[in-house]
Amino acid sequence: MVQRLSSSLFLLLLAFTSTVHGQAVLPVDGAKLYDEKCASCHGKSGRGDGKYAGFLSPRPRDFTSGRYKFRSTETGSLPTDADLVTSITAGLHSTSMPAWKPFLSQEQVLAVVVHIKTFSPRFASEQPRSIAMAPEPAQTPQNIEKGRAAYEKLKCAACHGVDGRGTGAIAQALKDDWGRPTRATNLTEPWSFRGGRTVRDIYLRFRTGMNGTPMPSFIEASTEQELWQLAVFVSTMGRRPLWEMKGDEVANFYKAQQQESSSDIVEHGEYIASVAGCAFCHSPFRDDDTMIEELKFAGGQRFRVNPFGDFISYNLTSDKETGLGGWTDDQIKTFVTKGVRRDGTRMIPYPMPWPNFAHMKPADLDALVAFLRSLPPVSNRIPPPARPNIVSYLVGKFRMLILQQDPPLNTYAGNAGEGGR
């Protein structure tokens, strides 16, 4: 089905179009470019299920739903072509979506936009409903104070806290439209605002809402002027960024950050598990390299390390029979930092790189254990390592010790565990 194009996009594409046998053709294959640059996160069919999607937070956009967060259109409306171009070229700060402007030409970006719009039938039957914006107000003390009053009136502190960084927030268990956990933005770190940090950008988030998230449009609960003043106030909440700090200011910042991390050790443990890449090894994958997400952290990934044999990654969930639910905290810590299993046997230093974690701080270990305890139980019984035959072992040792070759490490698709309920 032919997708509708805005007049601006149509004119731009026309400028880049050539003619073959009397028919207009695009010099850039948007579908091919999408497969090369975008599919690894957003998936071949645009469902946000690419091979890296399971590791990313927030998740890549599901283009098939036609729901977009960052727009200049009414709540629930499709974005304009210019909105899509902006998201691609400028990227989305504090996410895995990079700014593609240095890597893609305008022609290529436009071709990708055309292809992305084919994933949702909404673009064929609906037109974006752009909003008409009043002039941006000045950042005067009066507008800032009125914006502060709007912050209180609209109960922004319920999600963002009285200080914009979560203090006193009562809405903690936020989820998006797909049932995935999400967090309210830290308003004191404007460089992380995914839709941009200007007063206009901030105003648009209040005016349009963010489709697919708990963030609504406030146009029916306030006036246009109040939303602009609220945006002015929020733009003044930003703290001093680290790269502008010097001397003791830097040390004090990290000290405060460390104290803050101790206030929510589960969240800090989730951060540690994320940067350590725990899910990469302790989750099984399909043949197309996408994660079997119902088994995330439940182990079952098979590794073959010659000449040492086959190893199946452990179930890290809180299941008492097949996971860590029956382990003590000390057993988990010893497992992570010394490679010693619960039965007293020791693992080789790969594929589980336990020497890398041998010097973890006690507070970080406590946080990691707290996070693993918080994982819902998933039954997935992991078989013991399988040793190779004597011939394969000797050949492998010869290659390592005499030929000085690194032991090859192979991974296999599918869940090698027993269960997964």
The other form holds:
Amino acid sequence: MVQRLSSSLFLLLLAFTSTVHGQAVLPVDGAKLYDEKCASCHGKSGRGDGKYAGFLSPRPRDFTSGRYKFRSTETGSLPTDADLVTSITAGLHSTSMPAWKPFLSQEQVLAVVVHIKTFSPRFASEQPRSIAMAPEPAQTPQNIEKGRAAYEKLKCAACHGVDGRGTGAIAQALKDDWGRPTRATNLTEPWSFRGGRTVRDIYLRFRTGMNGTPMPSFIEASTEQELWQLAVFVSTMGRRPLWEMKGDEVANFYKAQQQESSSDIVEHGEYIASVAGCAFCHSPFRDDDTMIEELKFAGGQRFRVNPFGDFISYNLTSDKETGLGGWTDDQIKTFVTKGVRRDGTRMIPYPMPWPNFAHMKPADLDALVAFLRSLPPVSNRIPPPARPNIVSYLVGKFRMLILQQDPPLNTYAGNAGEGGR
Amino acid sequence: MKKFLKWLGIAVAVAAVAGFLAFLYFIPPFDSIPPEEISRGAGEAGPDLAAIADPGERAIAERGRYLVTIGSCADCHATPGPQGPQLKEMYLAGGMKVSRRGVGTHISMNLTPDAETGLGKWSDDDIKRVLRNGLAPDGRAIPGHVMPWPAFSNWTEEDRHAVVTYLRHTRPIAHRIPTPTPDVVVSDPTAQDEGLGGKDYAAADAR
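Counterpart to the form predicted on its own, namely the form predicted in complex with the partner chain:
In what comes next, the whole complex appears, and the chain from above leads the way.
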């Protein structure tokens, strides 16, 4: 039924796009559109390795794998065209995948879908196997209770926690099919459910599994009805979002959040590092702007601050010889907040914006240090700052201070450190 | 006597040149200003949030200010002046220039709520979208190595909401930012890009 529905939907869309007002329209170049709109994250070859991919969490989909999280098809099966259209038009919430609906016509979306399917040979040889879907049950107290029982029976708490906050016993160890650490979704924040927050959306995640992630399909372990009831239950787990809070509720929320963050200080520190944008300068980039990911946080990006000279971003990993492994907590904090190095020399107020970090809360600073300590050691020796020769320095200063010309700040591709592995 | 005056003149001239060079060499005297004094401006920048009546909204805006501060937004988005970003007078009004190979030349945007030249007419979702994926309301892709949105793309929904709430409470400043141009001027042929921030490039380009 669903398969027929989705394929007829596709045919309908196709019919709509191939003729407008009875006239044939030129076909959209899906490959060109993909290169323009999608490749910066998903990569030209569809491997999910575009120039911004190194920053993004979750990572952009690797289309060559043919594995998709958001489907209406059996686990392990390909998605339907309608599934792909939905992911593109509605976007994936709380990720960098935007809802493209306002920006692309249906015709363009379909052209991109056709192109995306060319990245995996599976689409040529297999058909998506759509699931048969029972009607959605009502949100009655009985169904919620039965869903709660299913939550226990299916051991959802092992990853998502008894309270649904994604802090179950094995949540820390989760990895996706590509070996990257991944997190169990916090079920109390339904606005962050990537594939949507309706009961149907939630049901589909249990029913079809989220292929490529540790989230399996539960259809073998339970009945269709139980999964629907579980979806009804999960849809009631959501807490109030910040934007609906009033008065003192907000202060209490922030207080609780701060207390909670002290329970996993490394994870909180990782978040603080992403607020401060540390990786943007403390990782080297290639000529094509892709991050050299083996050296993420290992520094090596070169900045020329005219006329003060060359500054290479420091190796923040825990490497004893070349990173922060040999620094004490206080030395790290002093540099981050005051720009004073271990040897007592001073950093100018840029490009490292320590004057801003001076305002970091002590608890956040502690967490940031804990996170940096947790980074696996990568050897990359960073040369000390190099002042230009005295003539260039004086000429630069003269231009800057007397002629009031604006001295440029340049950045350079490649790793300026000595090392890499 | 004449000879003596001549030599005195030369000595004075040499001393003056040496003194001037020494002066050039040592200013601006970052090393002699305590770090706390350098960082004070970043802490004092921005609006007085005590004026917000609702304690809930005030707390959200405070969080937004914290994120904007340690996210270093104002380093590029406060209008640059000879002494660095003008954190007081032109807070978040934009005007810094970045020219990047393969990307073009961009002037940092005006983030104040001014309706004509700032974010006044942008919806909350428009602002949040840029912070997630660099897509402007008109569908234009804002390059991630000019505005480092990829580095900021993992902020929670609630923190992005706090940032938007805070931006809405900053003082609206009329400061028109020119649209990006495809031309690239980088003075060093080996450099990937060039940032310029000693003056207001929005005004320079508007002339």
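Residue numbers count along the first chain shown, from 1. Please read these numbers as outputs of a predicted model, since none were measured by experiment. Rigid core: the largest C-alpha set superposing within 1.5 Å between the two forms.
Shown in the overlay between the two forms, fitted on the rigid core, is a CA shift at V395 of 2 Å or greater.
Taking the core as the reference frame, the CA atom of Q405 shifts 3.6 angstrom between the two forms.
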